[in-house]
Amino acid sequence: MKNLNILQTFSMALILSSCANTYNPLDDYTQLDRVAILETPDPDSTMIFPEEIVANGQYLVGLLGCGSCHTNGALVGAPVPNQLLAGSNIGIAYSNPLAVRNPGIVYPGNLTPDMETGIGSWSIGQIVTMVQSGLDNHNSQTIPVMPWPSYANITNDDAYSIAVYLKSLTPVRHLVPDNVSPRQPATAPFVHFGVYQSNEQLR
């Protein structure tokens, strides 16, 4: 009996020690408080758009919640007031991290007017397109984390009220990093589902 205790013992000291070597990969990352709601801009008072389109639009981009994305450190927990809606120097990962060292990143894009780094350079029916298929100003398909999917049965008057809306905003020249592939290294910061961010040194 005593010699069963031992070995009993023994057996579950290994299992504790294997299990305090056991590798985490979440020791890569930190646990985040994101932003989740944020004020939405007013719109350019000089723009010339119908009132009540443009405050329905303003209305459903806050209720989308689009600036915990293209809000410039809202993924992070730390917007920066004067980037409401125009991008984000910090990305989201779409593929899994856990199971690919180097995940695809999505950099959100600058959701204002601005002709070089915004949507300066979109029709409304572009932007009309863009929120309810997915589909880029040059008919590219966007991948599912900006989540037209389900977006994809909103009202062709409530797609048009979004894009006036934007439209109207005061462009904010903001240039964003460009999306990484999967297994390439990134080279501006990155969370994973807007929870966890990586401790890993860019290179």
Ligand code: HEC
Given for the second form:
Amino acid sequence: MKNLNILQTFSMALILSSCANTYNPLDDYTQLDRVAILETPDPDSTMIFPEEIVANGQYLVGLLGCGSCHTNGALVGAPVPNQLLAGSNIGIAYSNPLAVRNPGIVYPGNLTPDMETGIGSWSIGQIVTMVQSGLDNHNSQTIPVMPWPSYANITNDDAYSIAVYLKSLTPVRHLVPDNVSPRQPATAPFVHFGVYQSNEQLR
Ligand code: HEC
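Form predicted in complex with ligand HEC, following the form predicted on its own:
Next comes the full complex, and the chain you just saw is listed first.
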């Protein structure tokens, strides 16, 4: 999965830099706990969706690590209980921090069906489209920090299961911070996802 690859790249860069004697800007960064698969919330028992579709969606959402970004605290290793999949107050800066001083920051949204702060107003089809091609409910392309390129080959049935499961969750009222454009000051905490290069020659 894309996010795991990014985390692996990140930790590999940290391992390489630990061999260096010279100053390495990566020393300014702390490695985060890896959160690959989070617990996923139980569906709302009053839902009218078929149980096996919801169960498949719950399994896939856990497997694909949606909650690792879309849960408050998960990006720094401590998911906030009762806020699973309800969006992250910690954003993701989406370029190499060593090359770009003020990259843009995106905040993974609330995936519970709250009408105002979550995806309650999205149709099942709109959620399927977001997972498979990164187009949001206004037909805008999201940048691939939301790892839709890695999800593009998900079958229609599996994407449908994911959407139905998200729709079946108990709505959580939680508004994430607005995205920050490149070169604008951050308004809330964030982590960096990026590609890192060691300053040392590999021997
Ligand atoms: C690596 C982090 C990451 C992972 C993993 C991830 N997302 Fe996202 N997702 C994001 C970010 C960041 C955004 C916001 C993008 C933007 O605003 O441009 C987003 C946006 C979304 C949106 C639109 C929400 C809105 O309110 O606009 C949906 C729906 C969504 N993701 C579903 C999923 C699902 C389902 C999964 C798992 C199959 C998933 N995401 C996995 C980071 C992630």
